[in-house]
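There is one chain below, alone, in structure tokens, taken in the form predicted alone.
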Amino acid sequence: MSIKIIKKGLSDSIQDNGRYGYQHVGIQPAGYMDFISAWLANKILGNDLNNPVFELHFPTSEFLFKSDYTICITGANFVPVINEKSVELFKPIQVNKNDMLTMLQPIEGRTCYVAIKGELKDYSWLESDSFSKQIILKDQEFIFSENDNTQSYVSNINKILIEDVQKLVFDHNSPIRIIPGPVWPQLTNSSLTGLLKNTFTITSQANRMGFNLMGTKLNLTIENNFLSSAVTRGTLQLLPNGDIIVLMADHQTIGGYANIGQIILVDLPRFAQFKNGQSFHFELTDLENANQLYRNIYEKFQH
């Protein structure tokens, strides 16, 4: 049995941890925009952390369950309802055959995750189930392996982990931490000051490929003309007009714009949940601290 899409959303997809090892031949990694919320949904259900999940952007797809399943919804709060009855986030939810899942309105966050207890079938390509540039379509069906007994894992949910994740992902006041990129030394002194002291805002040009920012115009001490080089999610590219674009999950494999810095991995989920119009500021950190912060959150998921 399967899960059927009865109404297509804006830009929903299936995502897992990503398709790595193929960027040298021009294949994008894709993967979760907010890996921490996706991990949490899988953790609550007892799945492998990197299992594929539905990644939803409002207005979202509507789902018809053609069999009994156990699901979990994390990330953005889009007011989920099953058969027009509100359901909670961050908890296992038992759905029955012919139940319908709908999201009513975006209250908090940008990206919502729906995990299914079990394994997705028939969508793997190059060792990943992540969609790359395609979206979920009306009448598409997804088959997951047989459901099992919810009670075997409900009692093991770590409520402290859930609270920690919510605080980490939906903290809109803390700075977004970055480490310098290869062109950092070529930023003018006034640009360095403006980058770290002034606020930036997410514009309406924001999607899975990248978030354009509005804020202080930045300048280099040399001509902004570079050979294309490898980029990744979180790379801060300086456009010729002085604006910044932050590359996201569907980023290109190489880029020719100046690489001025990199958002650290543990801050990318929070950044990915910013809505259009959200303002924030950057803070400088280093690679050692970035690695330690990632290890800290990863270890919390291992218990």
Contents of the next structure:
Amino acid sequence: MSIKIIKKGLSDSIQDNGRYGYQHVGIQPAGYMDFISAWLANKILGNDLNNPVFELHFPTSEFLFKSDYTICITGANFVPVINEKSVELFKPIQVNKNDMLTMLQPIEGRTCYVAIKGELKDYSWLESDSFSKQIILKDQEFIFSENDNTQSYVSNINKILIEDVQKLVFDHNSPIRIIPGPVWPQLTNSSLTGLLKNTFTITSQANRMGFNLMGTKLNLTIENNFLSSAVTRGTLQLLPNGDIIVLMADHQTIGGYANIGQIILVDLPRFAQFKNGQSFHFELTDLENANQLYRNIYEKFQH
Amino acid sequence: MKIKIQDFEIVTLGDHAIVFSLAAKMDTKIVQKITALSAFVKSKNIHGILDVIPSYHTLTIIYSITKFLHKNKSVIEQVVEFSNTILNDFNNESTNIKTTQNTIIKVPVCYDPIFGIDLENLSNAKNISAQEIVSIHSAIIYEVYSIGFLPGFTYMGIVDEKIQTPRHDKPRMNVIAGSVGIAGLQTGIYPCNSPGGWQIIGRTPWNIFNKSENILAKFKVGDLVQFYAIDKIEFDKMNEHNL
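Switch from the form predicted alone, shown above, to the form predicted together with its partner chain and output its structure.
Every component of the complex follows; first up is the chain already shown.
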């Protein structure tokens, strides 16, 4: 009746689209880092896109299935194996009672998703199943509703969607697109040039809260000290030492550092899959384009 | 994108948020107006709005791109139209709503040095007796300006100039839940055990953040708060923290 974690990974959690509606009391939204890969895993299984999934980082947890399930693995390729036999990503996989799932090696990407066909029980807090610091795990066992039929599940997903998503999420060469933030006009000219021309690198200070970047140091024409206001996923905060931190899914709700820009929503999954040491460029885009690009991918999941 | 409507400046925050801001200062009138606008926006139950977050002089609205915005129409036009409508309605309708004076929430604090671990240093640095610091701190009616950093962490002001003091250079590894601290012109309460740099002068027995869905945070932005001193025996009796 359940899925048991027999060895805990370094930074694994359960996530859905996030817990919105409570940021005014300081509760961060959390949610999928790479929402496109997570949606894909659910779509392949015929789940709701927002169904809770396991989000894994390498080295990952090891799972024991205590009954039969259909699962699907997407996102990063960590070489998944079931009972030591390798299994494919982007396909429904039948697992049987007492099967064990583990991941051997981080080949591509940073964040892997394991979706389960069925519903997670007794877990929701404030209408979401996403982990947050306020949810303390009592045990390491998660109850999903069981398969109601013993036939192996055949996905009716359009193969082109899988290819499109792969191209989008694992494109390491295209720039990460940003929109200017409230403090953009206060960046010095040389900082603006540096931000848009030079490369930035993901440092080892990168987790679900935020990714610290290494690159050109940036300066403001004013003091970097603001009354705190709301931040959101993708916010580029300029730290007092001139470095940038990009806020990710587990960001605090408010921040007092300069908000110089925002990564557009559609590029966040790709950015979230960057490993430590990955270098990239920023590129300026606008609101209209950002919204259209997001809508395009969202609509591909609607049919 | 940046526009001005009435005394608000409106900017977009990336592709899924809008910020309404007034003059950037800690000011009663400003935070009250932000709080009123926040309540107004929420009361409208607008489709696609995910979060409404007041903080000091800003109100941030987080929206779902696909639910809040219409397809095939300029985003900027929609944001301008939304902002105009909401602020006009706010102006027209809020004059009809009687501004209810907030009741003052009286918060018990035990300023005993076993809890107020920075009280003695503060007293020495300011050359004011600990007792006097307590009476200065508990004399003022504070306003809640922001909630964040941790779920339920309450930023209040404005602290009397005589006892304003900056954060510790190096944050403590663990500040205990309920701790009441000072940072510059702000005073605040830690909702849970956490690393933190504020100057700790006491502890409230109240649990100011509760996971229960119908409780959550004890305070909201715009609330009025006044502290009153209790002794260790009263603290123990009132203690809501999990021991």
